[in-house]
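Heads up, the chain below is alone and in the form predicted on its own; it's given as structure tokens.
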Amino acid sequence: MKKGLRLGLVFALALVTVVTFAACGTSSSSSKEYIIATDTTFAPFEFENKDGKRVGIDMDLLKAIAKDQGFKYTVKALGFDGAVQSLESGQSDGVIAGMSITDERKKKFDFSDPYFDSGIGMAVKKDSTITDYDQLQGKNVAVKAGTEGARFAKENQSKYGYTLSTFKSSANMYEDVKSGHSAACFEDYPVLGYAITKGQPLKIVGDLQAGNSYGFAVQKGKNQKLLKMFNAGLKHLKKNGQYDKIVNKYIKTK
């Protein structure tokens, strides 16, 4: 009897140990740290401040949403094209990079609810006499690769008769305009507005073009839990006023 009792106790302890390890495994899988890819410089949405810290509307929103929903993440700044390619190849779990929600992109990615409504503007040097698209005939225009501004410029190139120079960063695009090599650049208007506020000797001219809304993206059919958490957190932030505080920190309202 005593021998049988000891064997029973050993079996019971073994069973408890197995259950304990199984529980630990479940806990670990639920605390996954997501890899979120972003652009290197797309102020005011993502950029480095003077202390080398990555900040901006996208970065602040992601941080607040992660805190609200209780998930962990690591940001990888790869440039816009690099971030999109990283998500497409499965090397990252999501992208937040001022990424416009388009029908073409919906074929490859699932998007969150829109978190910002944007549009396209044209900027020229502060002392430029250009005020309209028609004045770009025979001139060069600068754009940033993979952006809505680049898409708009390419679609209207034959209509207005300008040539194009494509850059990987907004900063290099602005320099091309400031140097006089390009007469103008096309970019999302909040980005242009922020750059001008921070001292870029440019001005926005012409009519603003309606643009697509920005969304957080995941690979098609994958990371749906992450997508749901982003949407839920965004909803909470808009309801409690945090969303407006974040946006107004970088873009002045009228």
Ligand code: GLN
The other form holds:
Amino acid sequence: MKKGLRLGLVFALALVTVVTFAACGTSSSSSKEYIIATDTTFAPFEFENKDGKRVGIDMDLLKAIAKDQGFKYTVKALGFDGAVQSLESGQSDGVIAGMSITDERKKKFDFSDPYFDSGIGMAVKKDSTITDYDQLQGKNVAVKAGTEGARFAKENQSKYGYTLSTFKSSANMYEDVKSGHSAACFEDYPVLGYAITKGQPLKIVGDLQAGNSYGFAVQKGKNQKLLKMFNAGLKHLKKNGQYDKIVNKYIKTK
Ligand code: GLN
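Could you output the structure for the form predicted together with glutamine (GLN), given that the previous block was the form predicted on its own?
The complete assembly is shown below, putting the previous chain first.
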């Protein structure tokens, strides 16, 4: 009796496995659903609106490009470092996360055409007396793991003599500055500017650092079809005015 039950279970499991594989086979051959990883909170590029919907320039561009090119996708908000790691390990097919196109990253990833120009800025608390990088001596600076801001902070650490705290999200980084634990944070300036216009009690001080433009990334040599579709869709959106419409929805440019 017991043996029969076990055999039955084994058979049922085998059947489930066969059915699952068959289902996967048909779905992937007809229309692949790409997994696109992104950051959690990087407004105005990706963030949750008050209805709990993930929106922003990256999210809207991806949606419009997918519609234009006719591909399906699911978004996974993993944080910046998490998104890049998931792409590197092949758990996702692409990353759109305000990801700067750098020579270092080009060794591991293929990037789309650039779609937004950016760079790094320093933000301090609104009432802070710090006005420049050379006043960070002996202070603490907050950065986000795996970002260009974190790289810039590390490169200049001995020059300015600060300590570093690394956070997973921009929100946690801003909290650390607001609490006074960190005297400043380094972050992409369009994102800092947007946070300030939305009421974060911060201000940008010191020189802005010219940075690299944002691109959509896939694993090097992989998902080239997806990359081509992204570029073709982006081109269409720029031509038909949809790109400007999306950007202007979030950032008022004059
Ligand atoms: N543009 C920065 C980078 O690529 C930050 C991206 C982000 O925090 N989402 O490192």
